[in-house]
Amino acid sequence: MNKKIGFTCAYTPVPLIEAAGFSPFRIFPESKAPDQAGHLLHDNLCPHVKKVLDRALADDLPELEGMVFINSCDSMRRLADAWHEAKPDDPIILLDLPSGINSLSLDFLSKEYERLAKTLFKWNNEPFSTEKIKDEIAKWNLLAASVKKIEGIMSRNYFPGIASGLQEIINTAATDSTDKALVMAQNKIEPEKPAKGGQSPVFVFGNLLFDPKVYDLFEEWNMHVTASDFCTTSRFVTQVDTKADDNIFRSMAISYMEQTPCARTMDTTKPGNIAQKIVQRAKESNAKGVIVFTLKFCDPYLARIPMIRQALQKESIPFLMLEGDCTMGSMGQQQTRIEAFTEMLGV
């Protein structure tokens, strides 16, 4: 599989891309492409969206057979619109993502996933096959299980390099293939180096944090990442519960919507659910503190932060909020605050 399908969101199911005979290529928002997105989008817009568009405008991408966009927020919708101008020859499909979680929204998303699958098979002139989809889901679930085992190891002890290694595995699944990522994951389950002490255990979450070198920096700054929840980490490798429904696409919709939600998604029956899930993940991973990395101008995340902070305060879990573009370039500016935070936590 060397024909690539580009995508930008963790709600894009990689098994559907691979079942249709394509390779996935998640477009990460980091490159040396010049800043040109302002010609098509407002300057005060999500840096993730703008940098992805910069890459398209600078031809800083491999050849793509098509692009999958998820209407997860207004900025992503604007990116889909701008793509028509930046890459007019690229086939595009835009999926709508429900903002709430209920039976009707799951029905809707399942139909969107079915539409995506049929479109991808059509783009590759392949006959539609639910059996191929099920086979790819089975491999994806093996990867998800391996990732979960590695996260379990991370939560119990500090092993130098394991966090960056896990990110390399997830990035491989996002930009190459599930098969390669699975081999890497199965080889990584047993840590290469012995456990060490002296690091402050921290749970990290937010929009996206995708560069493995960032996690090596955290270790230099006395931080042991016990677990993470970004759309580029564990949330991306969502295990699909094939027993959730007889319809494979509804099973997929249920699995993706029941994970820790993106900040723009809300369970209307439990409005503060995102805060409780963050508290739960922090406790399960044995973290002594929590750090959120948010993108500038991301209103959905900024709106959720107060309830998350309050929920953590009730549990006496220290909390640090950092804002930037979540790339290596901006991370150095956060060093002093991170080191002060980890020192305050103690060991």
Second form
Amino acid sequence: MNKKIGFTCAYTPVPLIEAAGFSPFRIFPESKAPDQAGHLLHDNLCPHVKKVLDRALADDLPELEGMVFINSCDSMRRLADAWHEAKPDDPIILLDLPSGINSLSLDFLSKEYERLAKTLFKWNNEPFSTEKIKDEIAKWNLLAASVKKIEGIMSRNYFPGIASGLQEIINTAATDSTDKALVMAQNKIEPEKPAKGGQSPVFVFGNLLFDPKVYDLFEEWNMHVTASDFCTTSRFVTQVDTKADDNIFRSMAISYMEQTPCARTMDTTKPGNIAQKIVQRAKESNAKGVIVFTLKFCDPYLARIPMIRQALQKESIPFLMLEGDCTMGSMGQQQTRIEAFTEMLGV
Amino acid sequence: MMYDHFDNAVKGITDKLNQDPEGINARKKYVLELSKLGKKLYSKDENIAWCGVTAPFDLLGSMDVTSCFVEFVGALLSSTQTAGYFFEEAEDSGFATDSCAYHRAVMGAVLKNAMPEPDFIIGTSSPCTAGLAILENFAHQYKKDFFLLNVPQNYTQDAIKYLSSQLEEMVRFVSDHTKRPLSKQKLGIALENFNTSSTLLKEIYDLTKTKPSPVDNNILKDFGTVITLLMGSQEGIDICQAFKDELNHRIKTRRHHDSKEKIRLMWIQNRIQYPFPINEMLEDLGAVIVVDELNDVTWEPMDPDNPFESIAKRMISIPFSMNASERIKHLQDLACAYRIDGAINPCH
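Switching forms now, from the form predicted on its own to the form predicted together with the partner chain, please provide the structure.
In what comes next, the whole complex appears, and the chain from above leads the way.
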């Protein structure tokens, strides 16, 4: 089995990890580890970040050869600092991720991705190889295309179990290997169960929602997830447009920055554009309503919710906001609200 | 409402200063200049830019743009006890109750039309993602153009080049809006003024290191953060000079010995803005806040022949822009230099 590299953010390009001969291991904030992060980070801080740190402090992780952090938001940046404090011997790389999308930021990010690639090859004592990176990107793109196909099927009809199945595929890519995820995806393209009616079509988005069981619960609660936009779902499996630039790292920078972005990334030529994108995704996926799952204390998302709410209201699309830690643990508390919402939407 | 507030402040402080033209009152002069800035922001006949905290105010000033970070207004609303009214407005519109109070207050003020409409907005990724998110909301709400300065946290050649290129882009963006090109002469003067102010700041901070310190708990409150709004101008130099003179005067007249300083404290990040008698409480205990975290000069002098790189280096060098170990190292250096007995870290 390959040695593992830990990471926490969807802007981490998995093909670079695999090209360097490592397996990816995305650290999800799911653990029975005791709450200890408060020793190093403030209590009013992102629960995702704190739970990831709890896992590190409790050694609730497989053996990792190194950690990749992305300066995507203040909390992630501080996680890198806290990790260094908690595990000072771990090799760590922290990438600076620009907030805006323009030529200068793409140039800068491409250099950051190149720095990441070179560091990973060095950590594994492997000679740096652009060819290997391109090969891994090709596989990753096949996976991204399969994920997209499954999402297309999801948006057209309600097939029980397809949403949780898709999540299992994505989690495999995040915590094991692209190869395995690809095999799973190719087997899932044809739904196992026939299409059914009677569920309320809903577009869900937010920070992260990684537990496949959550999607099964949604179905029990009368919801048909037509599409999702989380950093643990399609936003994670980014198709890398290799033709975007001659430089492979710039192609990656363009693809990662221009995909449906996390709330922390903005198109400064269209302030508040995230709201329009959410409306567009909801409409494209034939959803009748939208639910957002945000992490408590997540400034980038919480500050954009009023704009999103306003844009959805303008289109008469019902909207439900749920705040928590985005794990199964908090989901039970949301059941009544979700059921009431889907009942209101009807079928 | 806000224009009247600043106008009254300008009149009131000017009257007081005129009554005692030889008086030693640096803080009054400082508040007067800030009130004049506030008045300009609300006067409707200036080119206005709402900005992030680490924006290059000297560069913007040299382009005849009246600029300010939004948290300045948040602090003002808090200190005048009007923030509650604006919190309600922001929260009713969906802004989370546990989000930053500075930003909720100013967002409420935007929604209540209590903030002057800017000509454009300059966001900065440092010091916080919340500040950037609020400025995007400003741009969305006012339908104004938005320029974003990404401040990298690593002090590398690539990072400096990236930020200095962004500053050049920003100049083009500003010129497109004001229809005025950057005058190299004006920028040169602004940077010279900035350097003169920086030298004075270093002298001020050296004076405050004296034991007992000539400062009281109020005189240099949040000084390092807010003086950046004036640096680059003659007014900034005059204010720094006034503070230096006042501290020298205190030392000369041994007034600082009256403080009965028993405990020397450092204040981490910025002070409490709402009315709360912490300064007096500390004073009763013989505790003096001798240094605020951002009361320091962390940058090299600006090079008028290489302005953008100089400014970029300065922006990255601010402790909030760097990683935690750099910030902690900075705090440790201050702790040693000021011979402090303890530190206060508030959370707003």
